[in-house]
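Take a look at this one chain, the form predicted on its own, written out in structure tokens.
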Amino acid sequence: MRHFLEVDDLSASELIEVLDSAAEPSPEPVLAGKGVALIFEKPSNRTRNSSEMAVVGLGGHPISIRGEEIGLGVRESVEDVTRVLARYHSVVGARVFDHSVLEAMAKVNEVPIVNLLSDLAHPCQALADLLTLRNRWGALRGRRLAWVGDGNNVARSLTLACGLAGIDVRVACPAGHELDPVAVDGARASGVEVTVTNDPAGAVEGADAVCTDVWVSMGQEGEQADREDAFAGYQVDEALMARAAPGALFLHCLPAHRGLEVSPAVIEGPASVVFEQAENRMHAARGLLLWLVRKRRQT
């Protein structure tokens, strides 16, 4: 059984695999009568509309679950939680607080689990983040890419994910912020160069993508004003993206605050692929479930 908490469970080969079955025009309808389950103990735009179209573009069925009505670990076990939707369905999906929680699925192997967002981890955003450049790219290996700001939940994965397809990382968060150092040694463990810096202005240097993120993430705003001093300098505005290389592309995983971590100006701006990014977290989470299954049939 194949589970997807985090990019490093795919190897690098397999990272291709996943992106070009995204980019299959008419794929294979491999959940065709079968359900996926989605379940949501934190709220989403983006991932609950990406994750059903994935499922309805293979044939399936999805059903998304609010957290408070299975109440994981507190009105059910995860286990017994688990164990009856792989009953009904052939893949789970899960967007929680605690990462623990999908290792604790994973562990009943019944069915793949998928995360579709953590604590700890985004490697869904990752595989959008990937698939986007590389349609804008080509070839990814040789590439820099600049992280500014929280070294948080999405930089992990896209840093692992980088490391995975060859591409350079350059990660400037504040102090007391900084990038999980798991992640800077598992990308690093790939072949690639990891720069940690405080510096944002030495991190975009010449960088063929720059990515940034919110600086007060869900569940974290009795902290904002803390964050927004510890965070000021890291604003991805006009200035920080001329020092990118020419043709730079600027990246978000969204939602976005214009004003805070981005200006409008870039955000709005010809750089701007932030979009593409939204679209392609449902070809990239079609392109993983089609992997999985196959994976699965194989066994």
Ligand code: NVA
Second form
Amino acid sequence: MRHFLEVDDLSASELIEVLDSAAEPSPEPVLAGKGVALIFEKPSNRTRNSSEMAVVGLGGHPISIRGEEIGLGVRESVEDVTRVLARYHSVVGARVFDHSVLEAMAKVNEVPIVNLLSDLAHPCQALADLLTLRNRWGALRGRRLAWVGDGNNVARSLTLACGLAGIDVRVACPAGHELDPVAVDGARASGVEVTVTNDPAGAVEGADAVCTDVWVSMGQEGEQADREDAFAGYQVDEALMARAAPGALFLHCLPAHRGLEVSPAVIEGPASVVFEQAENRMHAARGLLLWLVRKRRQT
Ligand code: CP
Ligand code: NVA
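Could you please show the structure of the form predicted together with this ligand, as a counterpart to the form predicted on its own just displayed?
Full complex below, order starting with the chain above.
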């Protein structure tokens, strides 16, 4: 049984299969009469709505469940929750604080588990981001992407995804907020160049895409003031974008904070593809579900 807890659960060729599935104009209704459970321990706009509509697009019935309703590991053990949901649903997705909860769910191995964001990774976002870049650029291989800001869950998954897709990555993070070395090594092992720096201008120089995310992720609200100090100088503004390659794109997974990690002019400007990314969350989720269900049929 296949799970999707991080991008590197897929091989490079499987990643392309998932992106191709996302682009299928009339996907087979592989979830007709079936359920998909979507658990959310944290707030969500894009992930919940895109996942629900992806399930609907495959003929299935999504059931979104708030963390406190189900009490993962509190009301009932993570394993028992998973074993029960496996009796009703074809796939279970979960957004959790602690990535190890997803690992425990996957270990049950009775239903495919999809990571809808954890403290460690946001692989569904990375799929949507690659789909967005592919729609804009055509071929991905040989391009260069700059990440400016927090070396967080979104940065980790996107770096691994770039590795599999053949995109070089330059990551600029302040000291103490660097990208997980597992992602750096993983992307390098895939054969791309990964540069790690504390210099946003150097990272963005000549890049084909510039990406950022919030400075304060869900669960880190108590660190707001310290983080705003640490990330001073990391805002993606027009001066920084001017260093990128001509026609470079600006990406942000949203929600965004104008005036902090991105200037209003950049997010509203011609380089910005943030709402294409948001739409592509739905297409990417549909492609992933299609791929997971087909894989399960083959086993
Ligand atoms: N980008 C993203 O995951 O958004 P939500 O937190 O609204 O789901
Ligand atoms: N890094 C952010 C992403 C939100 C979609 C967080 O984890 O809150």
